[in-house]
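Given as C-alpha coordinates, the chain that follows is alone and in the form predicted alone.
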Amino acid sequence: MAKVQGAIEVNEFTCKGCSLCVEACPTDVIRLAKEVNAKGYNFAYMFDPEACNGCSNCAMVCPDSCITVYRVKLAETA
(Lines of atoms letter the chains of each structure in order from A and count residues from 1; the text may use other names and numbers.)
(Lines give C-alpha, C1' and ligand atoms only; values in the text may rest on other atoms or scores of the structure.)
Protein backbone atom coordinates (compact mmCIF):
# COMPACT_ATOMS: atom_id res chain seq x y z
CA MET A 1 0.00 0.00 0.00
CA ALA A 2 1.33 3.43 -0.94
CA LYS A 3 2.13 5.89 1.82
CA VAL A 4 0.34 9.23 1.77
CA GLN A 5 2.31 12.41 2.39
CA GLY A 6 0.32 15.49 3.29
CA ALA A 7 1.06 19.18 3.22
CA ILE A 8 -0.83 22.25 4.32
CA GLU A 9 -0.80 25.81 3.09
CA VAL A 10 -1.91 28.48 5.54
CA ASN A 11 -3.05 31.89 4.36
CA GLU A 12 -1.05 33.86 6.91
CA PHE A 13 -2.81 37.12 6.03
CA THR A 14 -6.25 35.89 7.12
CA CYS A 15 -5.19 33.54 9.94
CA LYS A 16 -6.13 34.99 13.33
CA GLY A 17 -4.08 32.56 15.41
CA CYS A 18 -7.00 30.89 17.18
CA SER A 19 -4.91 27.66 17.42
CA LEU A 20 -7.87 25.36 16.76
CA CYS A 21 -5.82 23.73 14.00
CA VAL A 22 -2.92 23.17 16.41
CA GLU A 23 -5.22 21.31 18.79
CA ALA A 24 -6.92 19.32 15.98
CA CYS A 25 -3.69 18.03 14.41
CA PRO A 26 -3.09 14.40 15.44
CA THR A 27 0.57 14.46 14.35
CA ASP A 28 1.60 17.82 15.91
CA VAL A 29 2.55 19.30 12.55
CA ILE A 30 1.15 22.80 13.14
CA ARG A 31 2.45 25.55 15.42
CA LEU A 32 1.82 29.25 15.83
CA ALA A 33 4.58 31.48 14.52
CA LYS A 34 6.43 33.91 16.76
CA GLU A 35 6.02 36.52 14.01
CA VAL A 36 2.72 38.32 13.54
CA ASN A 37 0.76 39.04 10.38
CA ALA A 38 -0.47 42.49 9.26
CA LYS A 39 -3.42 42.22 11.67
CA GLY A 40 -1.12 41.48 14.63
CA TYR A 41 -1.94 37.78 15.01
CA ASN A 42 0.52 34.91 15.42
CA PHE A 43 -0.42 32.86 12.36
CA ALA A 44 -0.29 29.05 12.03
CA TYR A 45 2.46 27.36 10.03
CA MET A 46 3.64 23.86 9.17
CA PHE A 47 6.26 23.02 11.82
CA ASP A 48 7.07 19.40 10.87
CA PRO A 49 6.25 18.80 7.17
CA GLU A 50 7.48 15.20 7.16
CA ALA A 51 4.89 14.13 9.75
CA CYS A 52 1.82 15.46 7.93
CA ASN A 53 -0.53 12.73 6.74
CA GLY A 54 -3.05 15.02 5.03
CA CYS A 55 -5.94 14.14 7.34
CA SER A 56 -7.60 17.58 6.85
CA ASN A 57 -8.59 17.95 10.51
CA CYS A 58 -6.95 21.38 10.58
CA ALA A 59 -8.88 22.65 7.57
CA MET A 60 -12.18 21.36 8.92
CA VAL A 61 -11.88 23.22 12.24
CA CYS A 62 -10.51 26.48 10.83
CA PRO A 63 -13.29 29.06 11.28
CA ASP A 64 -11.87 31.33 8.57
CA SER A 65 -10.97 28.67 5.96
CA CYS A 66 -7.31 29.71 6.00
CA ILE A 67 -5.91 26.21 5.45
CA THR A 68 -5.62 24.22 2.23
CA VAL A 69 -4.58 20.57 2.50
CA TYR A 70 -2.71 18.63 -0.18
CA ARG A 71 -2.17 14.87 -0.31
CA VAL A 72 0.34 12.99 -2.46
CA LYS A 73 0.75 9.22 -2.73
CA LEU A 74 4.39 8.27 -2.43
CA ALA A 75 5.79 5.41 -4.47
CA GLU A 76 6.65 2.28 -2.54
CA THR A 77 10.30 1.32 -2.24
CA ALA A 78 11.15 -2.32 -1.95
Given for the second form:
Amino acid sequence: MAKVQGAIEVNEFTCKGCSLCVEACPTDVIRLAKEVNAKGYNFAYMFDPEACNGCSNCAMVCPDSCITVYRVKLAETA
Amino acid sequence: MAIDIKEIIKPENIVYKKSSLLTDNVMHYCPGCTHGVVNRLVAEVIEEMGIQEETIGVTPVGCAVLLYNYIDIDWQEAAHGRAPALGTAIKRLRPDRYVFTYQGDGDLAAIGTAETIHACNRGEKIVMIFINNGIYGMTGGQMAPTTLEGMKTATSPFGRDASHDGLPIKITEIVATLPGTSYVTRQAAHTANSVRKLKKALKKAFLNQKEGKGTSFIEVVSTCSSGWKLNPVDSNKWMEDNMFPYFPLGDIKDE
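What I would like now is the form predicted together with its partner chain, since the data block earlier showed the form predicted alone; can you produce it?
The complete assembly is shown below, putting the previous chain first.
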Protein backbone atom coordinates (compact mmCIF):
# COMPACT_ATOMS: atom_id res chain seq x y z
CA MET A 1 0.00 0.00 0.00
CA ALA A 2 1.28 3.39 -0.92
CA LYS A 3 1.89 5.59 2.05
CA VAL A 4 0.80 9.17 2.14
CA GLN A 5 2.59 11.99 3.82
CA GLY A 6 0.87 15.25 4.57
CA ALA A 7 1.87 18.66 5.75
CA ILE A 8 0.05 21.78 6.84
CA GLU A 9 0.92 25.41 6.63
CA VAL A 10 -0.63 27.67 9.25
CA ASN A 11 -0.96 31.37 8.64
CA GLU A 12 0.38 32.47 12.00
CA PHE A 13 -0.71 36.07 11.50
CA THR A 14 -4.43 35.24 11.28
CA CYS A 15 -4.47 32.21 13.62
CA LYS A 16 -6.34 33.01 16.84
CA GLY A 17 -5.17 29.98 18.79
CA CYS A 18 -8.64 28.55 19.39
CA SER A 19 -7.10 25.04 19.37
CA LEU A 20 -10.05 23.47 17.54
CA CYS A 21 -7.55 22.06 15.02
CA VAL A 22 -5.55 20.50 17.86
CA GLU A 23 -8.70 18.63 18.92
CA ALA A 24 -9.68 17.71 15.37
CA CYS A 25 -6.32 16.20 14.39
CA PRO A 26 -6.54 12.38 14.56
CA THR A 27 -2.75 11.93 14.68
CA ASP A 28 -1.87 14.69 17.17
CA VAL A 29 0.26 16.65 14.75
CA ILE A 30 -0.73 20.13 15.87
CA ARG A 31 0.02 22.03 19.04
CA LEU A 32 -0.14 25.65 20.06
CA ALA A 33 3.16 27.52 20.04
CA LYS A 34 4.62 29.03 23.19
CA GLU A 35 5.27 32.25 21.27
CA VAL A 36 2.45 34.59 20.35
CA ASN A 37 1.64 36.42 17.13
CA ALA A 38 1.10 40.17 16.74
CA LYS A 39 -2.40 39.91 18.21
CA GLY A 40 -1.20 37.99 21.25
CA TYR A 41 -2.55 34.57 20.30
CA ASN A 42 -0.59 31.33 20.65
CA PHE A 43 -0.77 30.21 17.04
CA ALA A 44 -0.96 26.57 15.92
CA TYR A 45 2.05 24.82 14.41
CA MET A 46 3.10 21.36 13.28
CA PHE A 47 4.58 19.72 16.36
CA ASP A 48 4.99 16.27 14.84
CA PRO A 49 5.25 16.70 11.04
CA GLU A 50 5.93 13.05 10.33
CA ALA A 51 2.58 11.93 11.70
CA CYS A 52 0.55 14.12 9.34
CA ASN A 53 -1.41 12.23 6.71
CA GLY A 54 -3.00 15.24 5.06
CA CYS A 55 -6.58 14.38 6.07
CA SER A 56 -7.46 18.11 6.25
CA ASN A 57 -9.68 17.71 9.32
CA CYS A 58 -7.85 20.66 10.89
CA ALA A 59 -8.60 22.90 7.93
CA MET A 60 -12.26 21.80 8.03
CA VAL A 61 -12.81 23.04 11.57
CA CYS A 62 -10.59 26.15 11.37
CA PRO A 63 -12.88 29.18 11.72
CA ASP A 64 -10.31 31.57 10.30
CA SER A 65 -9.29 29.59 7.21
CA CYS A 66 -5.62 29.81 8.11
CA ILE A 67 -4.63 26.22 7.34
CA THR A 68 -3.48 25.00 3.92
CA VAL A 69 -3.11 21.24 3.59
CA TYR A 70 -0.67 19.40 1.33
CA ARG A 71 -0.35 15.69 0.63
CA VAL A 72 2.00 13.50 -1.38
CA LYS A 73 1.94 9.79 -2.13
CA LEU A 74 5.23 8.20 -1.23
CA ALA A 75 6.69 5.66 -3.62
CA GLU A 76 6.67 2.16 -2.19
CA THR A 77 9.89 1.16 -0.56
CA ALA A 78 10.09 -2.58 -0.24
CA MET B 1 11.09 7.01 5.60
CA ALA B 2 11.00 10.67 6.22
CA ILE B 3 10.52 13.16 3.46
CA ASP B 4 11.61 16.76 3.72
CA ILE B 5 8.66 18.99 4.50
CA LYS B 6 9.74 21.43 1.81
CA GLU B 7 9.18 18.65 -0.71
CA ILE B 8 5.55 18.38 0.39
CA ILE B 9 4.70 22.06 0.63
CA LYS B 10 4.38 22.77 -3.08
CA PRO B 11 1.40 24.15 -4.99
CA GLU B 12 0.80 20.88 -6.88
CA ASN B 13 0.34 18.96 -3.63
CA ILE B 14 -2.41 21.16 -2.19
CA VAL B 15 -5.44 19.20 -1.04
CA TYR B 16 -7.15 22.02 0.82
CA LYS B 17 -6.72 25.77 0.71
CA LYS B 18 -8.65 28.87 1.56
CA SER B 19 -11.43 29.65 -0.90
CA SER B 20 -10.55 32.35 -3.42
CA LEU B 21 -13.86 34.08 -2.61
CA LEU B 22 -12.73 34.83 0.92
CA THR B 23 -11.03 38.20 1.15
CA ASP B 24 -7.77 38.84 2.99
CA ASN B 25 -9.57 40.66 5.80
CA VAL B 26 -9.03 39.01 9.16
CA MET B 27 -12.40 37.97 10.58
CA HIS B 28 -13.46 39.92 13.63
CA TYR B 29 -15.08 36.90 15.29
CA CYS B 30 -13.79 35.64 18.63
CA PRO B 31 -11.38 32.67 18.53
CA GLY B 32 -13.21 29.43 17.77
CA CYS B 33 -16.46 31.05 16.62
CA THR B 34 -18.67 28.87 14.43
CA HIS B 35 -19.45 31.90 12.25
CA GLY B 36 -16.00 31.65 10.70
CA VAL B 37 -16.59 28.06 9.63
CA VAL B 38 -20.01 28.78 8.15
CA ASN B 39 -18.74 31.90 6.34
CA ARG B 40 -16.01 29.80 4.79
CA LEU B 41 -18.43 27.05 3.74
CA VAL B 42 -20.78 29.54 2.08
CA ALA B 43 -17.80 30.91 0.12
CA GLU B 44 -16.71 27.40 -0.86
CA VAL B 45 -20.18 26.38 -2.04
CA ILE B 46 -20.55 29.56 -4.13
CA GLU B 47 -17.10 29.03 -5.60
CA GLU B 48 -17.75 25.38 -6.45
CA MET B 49 -21.05 26.20 -8.11
CA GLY B 50 -19.40 29.03 -10.05
CA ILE B 51 -22.12 31.52 -9.12
CA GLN B 52 -20.01 34.32 -7.67
CA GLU B 53 -21.37 36.87 -10.15
CA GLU B 54 -25.00 35.82 -9.63
CA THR B 55 -25.18 35.61 -5.86
CA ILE B 56 -26.56 38.30 -3.58
CA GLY B 57 -26.29 37.83 0.16
CA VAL B 58 -28.24 39.64 2.86
CA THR B 59 -26.39 40.27 6.11
CA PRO B 60 -28.16 40.59 9.44
CA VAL B 61 -27.61 42.63 12.56
CA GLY B 62 -25.56 40.65 15.04
CA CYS B 63 -22.06 39.22 15.05
CA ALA B 64 -22.30 38.45 11.32
CA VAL B 65 -23.05 42.08 10.45
CA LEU B 66 -19.61 42.54 8.89
CA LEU B 67 -19.93 39.41 6.76
CA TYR B 68 -19.86 41.55 3.61
CA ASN B 69 -16.19 42.26 4.32
CA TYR B 70 -15.27 38.60 4.07
CA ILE B 71 -16.91 37.05 1.00
CA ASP B 72 -16.38 38.66 -2.38
CA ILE B 73 -19.96 38.70 -3.72
CA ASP B 74 -22.77 41.28 -3.81
CA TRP B 75 -24.31 42.08 -0.46
CA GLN B 76 -27.06 44.10 1.12
CA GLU B 77 -27.33 44.94 4.79
CA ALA B 78 -30.79 44.51 6.29
CA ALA B 79 -32.35 46.24 9.26
CA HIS B 80 -32.50 44.07 12.37
CA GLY B 81 -34.48 40.91 11.62
CA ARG B 82 -35.63 42.07 8.19
CA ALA B 83 -33.24 40.02 6.08
CA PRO B 84 -35.97 37.63 4.76
CA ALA B 85 -38.08 40.62 3.67
CA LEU B 86 -35.11 42.16 1.88
CA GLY B 87 -34.23 38.77 0.39
CA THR B 88 -37.81 38.45 -0.86
CA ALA B 89 -37.57 41.82 -2.60
CA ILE B 90 -34.23 41.04 -4.23
CA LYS B 91 -35.35 37.62 -5.43
CA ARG B 92 -38.61 38.97 -6.85
CA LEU B 93 -36.87 41.80 -8.69
CA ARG B 94 -34.00 39.66 -9.90
CA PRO B 95 -35.28 36.06 -10.18
CA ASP B 96 -32.10 35.11 -12.07
CA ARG B 97 -29.97 35.75 -9.00
CA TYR B 98 -29.14 33.40 -6.12
CA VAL B 99 -30.25 35.06 -2.91
CA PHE B 100 -29.46 33.96 0.61
CA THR B 101 -29.84 35.45 4.06
CA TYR B 102 -27.47 34.79 6.93
CA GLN B 103 -28.87 35.44 10.38
CA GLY B 104 -28.32 34.70 14.03
CA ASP B 105 -30.90 33.63 16.58
CA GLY B 106 -31.50 37.10 17.96
CA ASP B 107 -32.14 38.35 14.45
CA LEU B 108 -34.10 35.49 12.91
CA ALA B 109 -35.91 34.03 15.91
CA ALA B 110 -36.58 37.14 18.02
CA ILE B 111 -37.02 40.50 16.32
CA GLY B 112 -37.43 38.96 12.87
CA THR B 113 -39.80 36.09 13.69
CA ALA B 114 -42.64 37.56 11.63
CA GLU B 115 -40.45 38.10 8.56
CA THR B 116 -39.00 34.61 8.90
CA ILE B 117 -42.32 32.86 9.21
CA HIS B 118 -44.04 34.80 6.45
CA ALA B 119 -41.14 34.50 4.00
CA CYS B 120 -41.14 30.74 4.59
CA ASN B 121 -44.92 30.59 4.36
CA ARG B 122 -44.92 32.39 1.02
CA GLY B 123 -42.28 29.93 -0.16
CA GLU B 124 -39.83 32.59 -1.27
CA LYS B 125 -37.16 30.95 -3.37
CA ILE B 126 -34.27 31.95 -1.15
CA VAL B 127 -31.80 30.18 1.13
CA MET B 128 -31.95 31.09 4.80
CA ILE B 129 -28.97 30.28 6.99
CA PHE B 130 -29.69 30.42 10.69
CA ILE B 131 -26.88 30.42 13.26
CA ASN B 132 -28.28 29.29 16.60
CA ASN B 133 -25.99 29.68 19.61
CA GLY B 134 -28.68 30.26 22.21
CA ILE B 135 -27.51 33.71 23.24
CA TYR B 136 -27.20 37.31 22.08
CA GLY B 137 -23.48 37.14 21.40
CA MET B 138 -22.64 40.58 20.10
CA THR B 139 -24.38 42.64 22.75
CA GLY B 140 -22.80 40.85 25.70
CA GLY B 141 -24.50 37.50 26.18
CA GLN B 142 -28.10 38.30 27.06
CA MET B 143 -30.89 35.71 27.06
CA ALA B 144 -32.28 34.93 23.61
CA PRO B 145 -35.50 33.07 22.72
CA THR B 146 -33.32 30.03 22.00
CA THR B 147 -31.49 30.10 25.35
CA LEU B 148 -31.79 26.69 27.00
CA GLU B 149 -33.74 26.18 30.18
CA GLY B 150 -31.50 26.76 33.20
CA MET B 151 -28.78 28.38 31.08
CA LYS B 152 -27.08 31.32 32.75
CA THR B 153 -26.76 34.51 30.73
CA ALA B 154 -26.21 38.18 31.54
CA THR B 155 -29.97 38.74 31.89
CA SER B 156 -30.78 35.37 33.47
CA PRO B 157 -28.02 35.06 36.10
CA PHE B 158 -29.88 32.26 37.92
CA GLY B 159 -30.60 30.36 34.72
CA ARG B 160 -33.56 30.59 32.36
CA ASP B 161 -36.75 29.94 34.28
CA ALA B 162 -39.33 28.28 32.05
CA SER B 163 -42.25 29.43 34.22
CA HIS B 164 -41.18 33.05 33.69
CA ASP B 165 -39.50 33.07 30.27
CA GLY B 166 -40.99 30.06 28.53
CA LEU B 167 -39.05 27.30 26.85
CA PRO B 168 -36.59 27.84 23.99
CA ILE B 169 -38.25 28.33 20.63
CA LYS B 170 -37.63 25.69 17.96
CA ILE B 171 -38.04 27.95 14.96
CA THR B 172 -36.72 25.31 12.57
CA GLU B 173 -39.50 22.89 13.50
CA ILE B 174 -42.00 25.74 13.16
CA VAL B 175 -40.99 26.65 9.62
CA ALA B 176 -40.90 22.95 8.66
CA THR B 177 -44.67 22.83 9.20
CA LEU B 178 -45.23 25.61 6.67
CA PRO B 179 -46.09 24.52 3.12
CA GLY B 180 -43.72 27.04 1.52
CA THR B 181 -40.50 25.44 2.72
CA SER B 182 -38.90 22.72 0.63
CA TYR B 183 -35.77 21.87 2.59
CA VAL B 184 -35.41 22.33 6.34
CA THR B 185 -32.43 20.92 8.16
CA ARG B 186 -30.46 21.35 11.35
CA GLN B 187 -26.70 20.90 11.23
CA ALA B 188 -23.63 21.69 13.30
CA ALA B 189 -20.03 22.64 12.53
CA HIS B 190 -18.00 21.40 15.49
CA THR B 191 -16.22 18.39 13.95
CA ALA B 192 -14.72 17.77 10.51
CA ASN B 193 -17.52 15.33 9.78
CA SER B 194 -20.30 17.72 10.71
CA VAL B 195 -18.61 20.47 8.67
CA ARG B 196 -18.67 18.22 5.60
CA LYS B 197 -22.35 17.42 6.21
CA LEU B 198 -23.16 21.10 6.59
CA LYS B 199 -21.43 21.87 3.33
CA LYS B 200 -23.54 19.24 1.57
CA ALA B 201 -26.67 20.77 3.07
CA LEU B 202 -25.67 24.26 1.91
CA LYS B 203 -25.00 23.00 -1.59
CA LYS B 204 -28.35 21.25 -1.69
CA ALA B 205 -30.07 24.44 -0.58
CA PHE B 206 -28.47 26.48 -3.37
CA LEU B 207 -29.32 23.74 -5.90
CA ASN B 208 -32.94 23.82 -4.67
CA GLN B 209 -32.98 27.52 -5.40
CA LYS B 210 -31.62 26.85 -8.88
CA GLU B 211 -34.49 24.43 -9.47
CA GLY B 212 -36.99 27.01 -8.26
CA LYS B 213 -38.13 25.05 -5.21
CA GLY B 214 -39.44 26.81 -2.10
CA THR B 215 -37.49 28.21 0.80
CA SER B 216 -34.46 26.26 2.04
CA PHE B 217 -33.82 26.74 5.73
CA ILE B 218 -30.57 25.62 7.33
CA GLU B 219 -30.07 25.93 11.06
CA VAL B 220 -26.51 25.59 12.34
CA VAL B 221 -26.27 24.82 16.06
CA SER B 222 -23.29 26.92 17.08
CA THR B 223 -21.15 27.92 19.99
CA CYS B 224 -20.53 31.31 21.56
CA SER B 225 -17.44 30.80 23.67
CA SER B 226 -17.36 34.43 24.80
CA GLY B 227 -21.04 34.48 25.72
CA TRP B 228 -20.98 31.06 27.35
CA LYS B 229 -17.74 31.92 29.21
CA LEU B 230 -16.03 28.72 28.06
CA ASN B 231 -13.01 28.09 25.87
CA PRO B 232 -13.71 26.98 22.28
CA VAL B 233 -13.04 23.28 22.94
CA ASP B 234 -15.22 23.18 26.05
CA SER B 235 -17.91 25.14 24.20
CA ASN B 236 -18.12 22.38 21.61
CA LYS B 237 -18.43 19.78 24.38
CA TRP B 238 -21.07 21.84 26.15
CA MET B 239 -22.97 22.17 22.89
CA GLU B 240 -22.89 18.41 22.32
CA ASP B 241 -24.08 17.69 25.86
CA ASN B 242 -26.71 20.41 26.21
CA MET B 243 -27.76 21.86 22.87
CA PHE B 244 -28.04 18.67 20.81
CA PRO B 245 -30.61 16.94 23.06
CA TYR B 246 -32.95 19.93 22.69
CA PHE B 247 -31.97 20.80 19.11
CA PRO B 248 -31.43 17.38 17.47
CA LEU B 249 -29.46 17.37 14.22
CA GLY B 250 -30.75 16.08 10.92
CA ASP B 251 -33.08 16.82 8.03
CA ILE B 252 -36.55 17.81 9.19
CA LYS B 253 -38.10 18.28 5.79
CA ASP B 254 -36.88 17.45 2.31
CA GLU B 255 -39.32 17.68 -0.57
